[in-house]
Amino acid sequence: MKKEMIYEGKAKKVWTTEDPEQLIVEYKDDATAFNGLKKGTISGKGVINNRMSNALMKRLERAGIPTHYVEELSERETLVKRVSIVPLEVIIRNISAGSFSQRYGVEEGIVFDSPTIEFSYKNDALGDPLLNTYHARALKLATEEEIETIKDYSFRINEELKAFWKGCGVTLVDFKLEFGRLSDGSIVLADEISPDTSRLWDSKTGEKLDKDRFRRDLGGVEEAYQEIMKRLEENI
């Protein structure tokens, strides 16, 4: 079904179908963080990654929230929906972490009363600097509409994931969101939903399993992101 690579990012591949409305998405086991500073390979990620983010944009299917997943094809490749990506990422936060603390000089694990959002220029060139929604306005990003669209999911998104991780031991910390249009204009989640793009940590003994490990040199990224997994299997 594939024909033509049209992107190659720092996590997956991207390619034509014969249809389209339709795209493959081939997930990588490459690793990057810190806007691309530091690289590496995490072993089968691309295979946790993609199952992961199928399984629940499945369930966030159910819960009424529309997402570009058609089909799982393979164990690193799905079929989706061809979508033109809005330019603002989404980050949730439920718990103080990552450059939240070092932002505002607060310690890591602090439990919010309710949950944050903030919003960030998908922009590499510039390091994807924060930005409020009068700067999307302005920078034409996204319609008022199509943002007041992109919170309402994302808020109803965390109450889905924070129980569903909840049941499996595990606390959702914080997440980052992608949202794109459909051709008919629609707002649908995309991208992917995964340990790295997750802040997952166990709630009884405040491990992490994601991408800190890696980030941190913590040591164990591929215990960690099979673990995960493995609770996720075991409860979806």
Ligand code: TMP
Contents of the next structure:
Amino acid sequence: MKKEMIYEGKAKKVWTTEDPEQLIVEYKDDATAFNGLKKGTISGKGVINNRMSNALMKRLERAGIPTHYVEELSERETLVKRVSIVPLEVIIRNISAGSFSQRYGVEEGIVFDSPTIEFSYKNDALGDPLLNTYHARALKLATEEEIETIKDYSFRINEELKAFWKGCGVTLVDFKLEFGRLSDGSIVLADEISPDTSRLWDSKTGEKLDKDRFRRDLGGVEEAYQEIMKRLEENI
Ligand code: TMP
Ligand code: ASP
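Would you generate the structure of this protein in the form predicted together with the named molecule, following the form predicted alone above?
Then the entire complex follows, led off by the chain already shown.
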């Protein structure tokens, strides 16, 4: 079914198929952080991220959010709709952590009264610089209508995911989303939703069950991915 590899990123490979409107995504165990400066492997991560992302996207579809998901093909491979990626990384935060805490000089763990949204320009050479929606328009990265749709979907996704993870005994701290345009121009959720792209803390102990264990050399990386996957499978 796979024809030609058209992209290899830090965590995934993308292949064409016989259908020009569909691609196959293959999840790798490779992990990077700090714009590729730190490199490593998280054994079994590709299998977990593939299954988790698909399970969550199916859930979001049921809640009325369109996604690129079509069908899980194997442990590491998924058939998705072909999109052209909107070069914006969308970050939703419910609790202070990571770059938010660093930038504004506040401790991690402050619960916000309402979620925040921020955008970065998806551009590795520039280090994914933060931008606002006016900058995004000026750079012609997306139209005003597309940005409104992306904001609306992102906050709705946050509500769905927050509620789901709460039922798993997990607090959704923050996460990153990417959106794409189908050939008809409509916006759908693309890329992945996984412990690579979300901060997930055990609700009782505050233990980190996500890629921060790798980024910050906390140890128990594989165990954290297995634990979060177990919680998901018990509740999906
Ligand atoms: P940050 O606090 O480092 O800005 O990260 C916010 C969220 O976005 C966190 O859940 C991790 C995720 N993220 C990615 O998925 N890819 C990235 O390149 C970065 C920097 C963060
Ligand atoms: N994967 C990203 C990178 O290599 C960053 C991260 O997830 O922390 O830059």
